[in-house]
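Just one chain follows, in the form predicted alone, and it is written as structure tokens.
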Amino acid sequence: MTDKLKGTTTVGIVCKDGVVLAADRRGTLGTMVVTKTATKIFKIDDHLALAGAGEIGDILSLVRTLRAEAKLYRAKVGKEMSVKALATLTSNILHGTRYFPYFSWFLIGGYDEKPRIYSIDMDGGVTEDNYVSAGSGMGFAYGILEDSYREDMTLEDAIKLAVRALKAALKRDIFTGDGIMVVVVTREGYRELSKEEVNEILKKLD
């Protein structure tokens, strides 16, 4: 795995208004930083998102498959796929390829009847939780999440917590770095925060 382009760390948080996904921007090749602008969070449908930690090629391949499946589902059924259905589909794909696996760990988040987040490992194991993290910096991120998460958090508070968790990973994990990407998925849909919005949050945390 050390000879392939990788990306880490990812965080997902459920709050009362929606889901927050955050990830760093660093892509590494072994111990070399290959890119400082890697995208690790992707829109799958209007209210569905995926964050991936691991080999970037595998992440992009699965994103293309899931986007196609989501469009096909909408065309056949006449409505958007649920978050649980997307997580189940992802799990089935990963389990079916476990002998030639996607070397990545995925977070599936979105909003249907309510906000939901799922963590899915490369063998297809699925866990639904209120907050999740994946990648080489996940231990540092979980330290922040465990200490500060509350079920009644507002979207603004959840965004701040996600940025704090990523900031902890940026400080301590050598494979995590070069900025933070933040996405929110609410009843209104998918939105990526601007670089300026993220930097403003980071300034307030200093």
Given for the second form:
Amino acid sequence: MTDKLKGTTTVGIVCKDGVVLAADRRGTLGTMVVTKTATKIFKIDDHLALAGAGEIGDILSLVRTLRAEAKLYRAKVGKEMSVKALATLTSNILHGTRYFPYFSWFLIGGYDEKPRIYSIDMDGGVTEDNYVSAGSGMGFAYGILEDSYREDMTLEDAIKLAVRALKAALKRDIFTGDGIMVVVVTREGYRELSKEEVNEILKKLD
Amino acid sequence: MEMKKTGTTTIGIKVKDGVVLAADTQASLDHMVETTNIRKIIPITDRIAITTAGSVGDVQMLARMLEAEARYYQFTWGKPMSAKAMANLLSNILNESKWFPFIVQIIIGGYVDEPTLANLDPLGGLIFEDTFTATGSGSPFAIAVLEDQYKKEMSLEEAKDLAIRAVRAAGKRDVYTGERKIQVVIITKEGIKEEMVEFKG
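For the form predicted together with its partner chain instead of the form predicted alone, what are the coordinates?
Complete assembly follows, chain above in first position.
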């Protein structure tokens, strides 16, 4: 199935103070690069983020549904959804469309009592882990994560690791490229790193 | 077809003082782990070694052919065959068998006149590498680690550590790559040194 989810590398890392999500910015149609500024990480609520690999239309559609559900949940329950709740909801939606699927693989990260990351495949299979990756370049990313992930990492270390994983995928996976988007979710909420911040990290790696 | 395959991660790193080759030690037969104690790096001369990925039988055959040719070369010319010459020879052998190919991905490493590292595909496609290379089912994982941490000025000891880390990362994520035991071969001006590195748990 992963051959259908080409054109992306997404990475999610849990650390002491939050989660880091990172993705490349290349959008492809078959073998042609159609955009160099694709957004593959989305804010679902104040402390909830989603990274998608696969059909961009399917991802956007699901993001709209999840945003609406998150708002509705707040109105009904009076508090923000937990990360697990969002993962379960996503899983239910994906499994419900099993025979007419969203061609995407999602990483859901966020902060409730503590930082958590879930990986959800096309059929709705959920796994929680300390570090996850998806997309055509996931093999390269997993190589770096497996080698360098530590449980007691600071947020800064985790950002650096995510960028390193993406950088390797950018270099070696033809469907991954055109820069890196990084998002962190901490107790304070969702924050996308600016281009300058990402460039600064990249510069220090060389 | 059931065939003993290595389903492997093998890597080669070139630094200024020599070449490091590393590989896992698991061989599979279809979906079964056949053995976790195979040597995938085969010395050909006292200065050249090749790594195995693909059909074990094919690589062993090629190794025997190369060994004989290297001896014959030494007899004829009174000097050892260089790694570059052997890589070209192997490329010719592979390409001659185009219609009944050897199912192999071979890395050849050696230090005869200078550190040499090359990568061969089943039809003899030959690429001399200046930095590092990886083959086998686990190569994406390994190559990412190498891409991330390789430096040209590395010492042999650092290159050896990096090689082990790269194969280990592949062992953790590729089902066909074993992670318990790693074979490392270091080739310098002085010759070939072999080491088996074991990990627990």
